[in-house]
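A lone chain, given as structure tokens: the form predicted on its own.
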Amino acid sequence: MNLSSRLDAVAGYIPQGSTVADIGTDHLQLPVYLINSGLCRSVIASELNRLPYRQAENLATFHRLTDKIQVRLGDGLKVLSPGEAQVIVIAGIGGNAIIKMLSGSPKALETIQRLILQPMTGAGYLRLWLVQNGWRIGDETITEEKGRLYCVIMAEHGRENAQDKFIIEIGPRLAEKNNPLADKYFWKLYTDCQKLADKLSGAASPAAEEKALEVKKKLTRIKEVLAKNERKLC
């Protein structure tokens, strides 16, 4: 089974031989790869909804996996037992959703190693939690899919090295690198902040000023990310 562009990068930071939990496994492609390629010995998938969990199970069974593949019905991490699971991967849902799950579950993330996060939206609030809550950002990539960038996040617990809280948000290990997809990361999240400027241009109230401001601040804070890359090309 190929993978997207997406799910090989989530591939990527599994370790070899770990036991991963698939949250929210959608259509089972990731576990069945990671059993097939030998990478894993065992996956724990898990769906919210009994619909996409029946359709799992019966994945599992098609393709000859259920000694190695468990599929559980339940909400996030609460479908884990502390300990059963060294990696955790998390993909294709909302960064505000992601958190929810994460912090909802703290006994369960205290035996889990890595964490593999794949946000559609709010990377940035999600790297910002993660950091204030005992995680460092060990790894970061930017693939492309059909003309969409999908961030993937590697986190493991300890300190992040990193202290402003800007860069922190916009991706640490993604600033340190010299990636033409990271630099087209780093202008989509400029051409973002440039349209929410433009809403703001002329605001009355405060609130909207104080807002504006802020914007500005990070759409300068962003062109100095971008021009530091581009000084690496010279």
Ligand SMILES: C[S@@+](CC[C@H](N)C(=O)[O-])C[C@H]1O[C@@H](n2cnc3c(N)ncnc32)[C@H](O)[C@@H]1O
Second form
Amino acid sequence: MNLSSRLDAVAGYIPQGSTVADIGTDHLQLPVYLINSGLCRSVIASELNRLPYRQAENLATFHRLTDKIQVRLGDGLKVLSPGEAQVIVIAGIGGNAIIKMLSGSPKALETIQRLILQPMTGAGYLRLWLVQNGWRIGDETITEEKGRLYCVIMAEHGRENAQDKFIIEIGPRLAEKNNPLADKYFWKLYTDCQKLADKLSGAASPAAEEKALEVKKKLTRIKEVLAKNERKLC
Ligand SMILES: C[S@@+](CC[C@H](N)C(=O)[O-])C[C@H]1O[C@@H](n2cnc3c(N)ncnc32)[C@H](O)[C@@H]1O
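Having seen the form predicted on its own, the form predicted together with the named molecule:
Next comes the full complex, and the chain you just saw is listed first.
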């Protein structure tokens, strides 16, 4: 089975032989790939909702992998006992929902060695949460599918080297990379910020004025990051 470039980037961060928990598995593509490729010997695949849970169970049976893939029904990391998995994958879910899952299960997180997170929204908040909660961003990749950019964040226990809150928010490993998709990602952040700045121009309330100033500062900082690596603003 071929994975999408998004899930392929997720799989790229999974160490050989590790036990993975794929939280919010839905179509079971990642667990099936991890077993069939020989990357993992066993995977825990979880679902919050009954319909995708049943579908995932049926898919595990269809692929004759019920001895290697355990499908569980439940919310976030609550399906895990401490020490059961070394790596947690949460992909295709909003950043705030990912933060809720991680912060809701501190005990389960203690024994996890690596998080691989692919937030659909709110990547900045997620990066900040990770760094403020004892995780360092080991690496990050941007992938593109049908014109949409996706971040795949790999985090491990430890202290993040980057100290600058803004750099942490936009992705410290991405800021260090000289990579066309990272450039595209920063350029997208820039245009989103520019749109917000346009909306806020002529702001009437003090709160809107403050926000406008904040957005203006962000635009300057993103420009600096782009300029540092001689990235072109297109
Ligand atoms: C868009 S799918 C992503 C599927 C797959 N992970 C991927 O990246 O292609 C998101 C899935 O996460 C599940 N989900 C949402 N919140 C969850 C939670 N708190 N715990 C477990 N699963 C959850 C949903 O039911 C849905 O099937």
